[in-house]
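Encoded as structure tokens, the following chain is the form predicted alone, with no partner shown.
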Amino acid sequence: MEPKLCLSLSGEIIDTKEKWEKHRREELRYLLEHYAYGHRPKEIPDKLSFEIVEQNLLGSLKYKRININTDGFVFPVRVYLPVSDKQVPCFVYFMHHAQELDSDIDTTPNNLYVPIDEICARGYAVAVIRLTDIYADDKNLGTYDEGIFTVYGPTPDKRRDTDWAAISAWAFCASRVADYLSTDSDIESKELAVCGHSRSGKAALWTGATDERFSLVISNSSGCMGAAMLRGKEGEHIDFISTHTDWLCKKHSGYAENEEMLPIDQHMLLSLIAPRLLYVQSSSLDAWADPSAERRSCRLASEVYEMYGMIGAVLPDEDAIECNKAYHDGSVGYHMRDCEHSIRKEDWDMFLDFWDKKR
């Protein structure tokens, strides 16, 4: 049995949104980095700075690379966009680092994942962070002594069950491109977008709980401690990621063996979005990730968007959930493209659908 969304620690019936804002969407975040996603040192830099080191065009878009120092730590984001006089919505994408070995971003915009130009005709930016620029996501080290980590600790010797790990790292600094896109006069900065896949995914829905900034929140295929449900979930669970990754803090790992006593689940997770725009995608022979455990998860998180007077997600029962197809009546979108664990143009094609709908 999942723990209840609506049911506070001290055992609360949340039945109105100002219990929700004021009392229990506090409660779940601590709970989510309490369990999973570890305490930051900080949430706000002392010092930030942006540096534009690069501003040219680039075929027919605009493209910028800027550094950003926080604290010290210095990382790049490559922001493209259409040539226009307007303002426009700007898509924040987690590049991991198998897509960066595949694409070139500082000379080929286009790639398999993002395709940059084909969003940007439609009105859209990109801000692309790599991963690795920010803390590998390729070595799985566990010790947390390089990139960020080196800036803000904490250092191995001192590290707590419960400090903050790769996901949150990643999280945090998608939340300093959204400082530097509030100062962009070429961004709407009210109509920014974080998306991921996979692990990128589970960074993206992190991103997009911990920083309401981001009107609109998308998961692709991004499974175990992403979208999707654990308990019941086939494929990935805690036992794995324990083991082969550094994305989560060591508390979380205490569960393996007995998942069902996990305080948390990731209803909880898509619940903080609420009453923002998500968008959650599955790919239907991802079982390591299991579409089903992930549209669970959008299920139960609309009775928090209900408590808004919003329509959450509008899917059909399981049998008749069909690949392909866009769900985008409710805030909470969806689609199951008919392919293993991936993100292709058909995916961003059904995002920038939903967006242009819901704006």
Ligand code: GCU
Contents of the next structure:
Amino acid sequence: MEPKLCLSLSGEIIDTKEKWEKHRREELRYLLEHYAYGHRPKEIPDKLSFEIVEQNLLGSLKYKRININTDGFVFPVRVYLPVSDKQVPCFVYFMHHAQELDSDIDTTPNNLYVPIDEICARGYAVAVIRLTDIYADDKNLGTYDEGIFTVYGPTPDKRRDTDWAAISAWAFCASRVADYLSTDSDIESKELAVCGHSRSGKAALWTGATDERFSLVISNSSGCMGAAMLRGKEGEHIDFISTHTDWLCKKHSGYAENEEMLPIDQHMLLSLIAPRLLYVQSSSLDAWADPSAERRSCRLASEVYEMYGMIGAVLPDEDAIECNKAYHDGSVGYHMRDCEHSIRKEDWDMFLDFWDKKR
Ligand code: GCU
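Having seen the form predicted alone, I'd like the form predicted together with the ligand now, please.
Following is the full complex, with the preceding chain placed first.
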């Protein structure tokens, strides 16, 4: 049985949004940090600056590459915009290494994973962050002595079981991108979305949970330690993710043999997005991520949307779920594409339709 979302550690029943905001939301964030994503050395940089290093037209789009300097750690973000007199909403997209190798986004924006031309044609901007510019996602170093960890630490010899790991570091940098976007006069900074696929979908959810400036949070096939409930899940579990990746804090790996004892589950992560818009995509053939476990957490997290007088996920019973159908009636959007583990233009069409309808 999963831990209850609306029962605080002190035993208080949380049944109003006031109680939720006062007593439970911060508590859940703390628990998710402590048992999964790790505590960050700081939330807000002491020194932050932006340098536009390139700015030109790329086909029919405006393109800018900006170096973000957060306390001495520098990483680039690439922003693509429609040519428009109006400020536009913006998607922040995490690109992971395999996608980066497959796309040359400095010269040809469109690629298999994020159809930048089409997104811009529909009146939105896209800001792309590459995970490897922050901390490698393609190798499991286990050392945390590269990238952002060299600036923020902790040094490998001082690392505690509950210190931040890669997902939290990627999410921290997405927040710095939001800092930049709020200074860019081409962007409607009250309308930011964050999106990622798989490991990046996990990072997108943690970004949304920790930074309320994102009004839409999109998880594409994020699976284990993303949108999928851990309890009762098929496919990947803690034993695999903790031994093959650097994404979560060490304390989390201690629950590999007794997941039932873990004080959190993933409906808690999704609930931290409420009352903002949330979108969960599943790939039908992705047993490793487990689409049904992703839907279960959407259903459970909807309890918090209801406290706000809103409707969360509007999903039929499990045996009536259809592939390629938009479940867009509530504030938690969902679709399952009939495909292997992937993100494609067809998913973006759904995300764009949802945002067009809800914003
Ligand atoms: C592995 C990992 C998943 C992850 C995926 C990805 O399959 O086990 O948790 O989502 O890689 O990021 O592509």
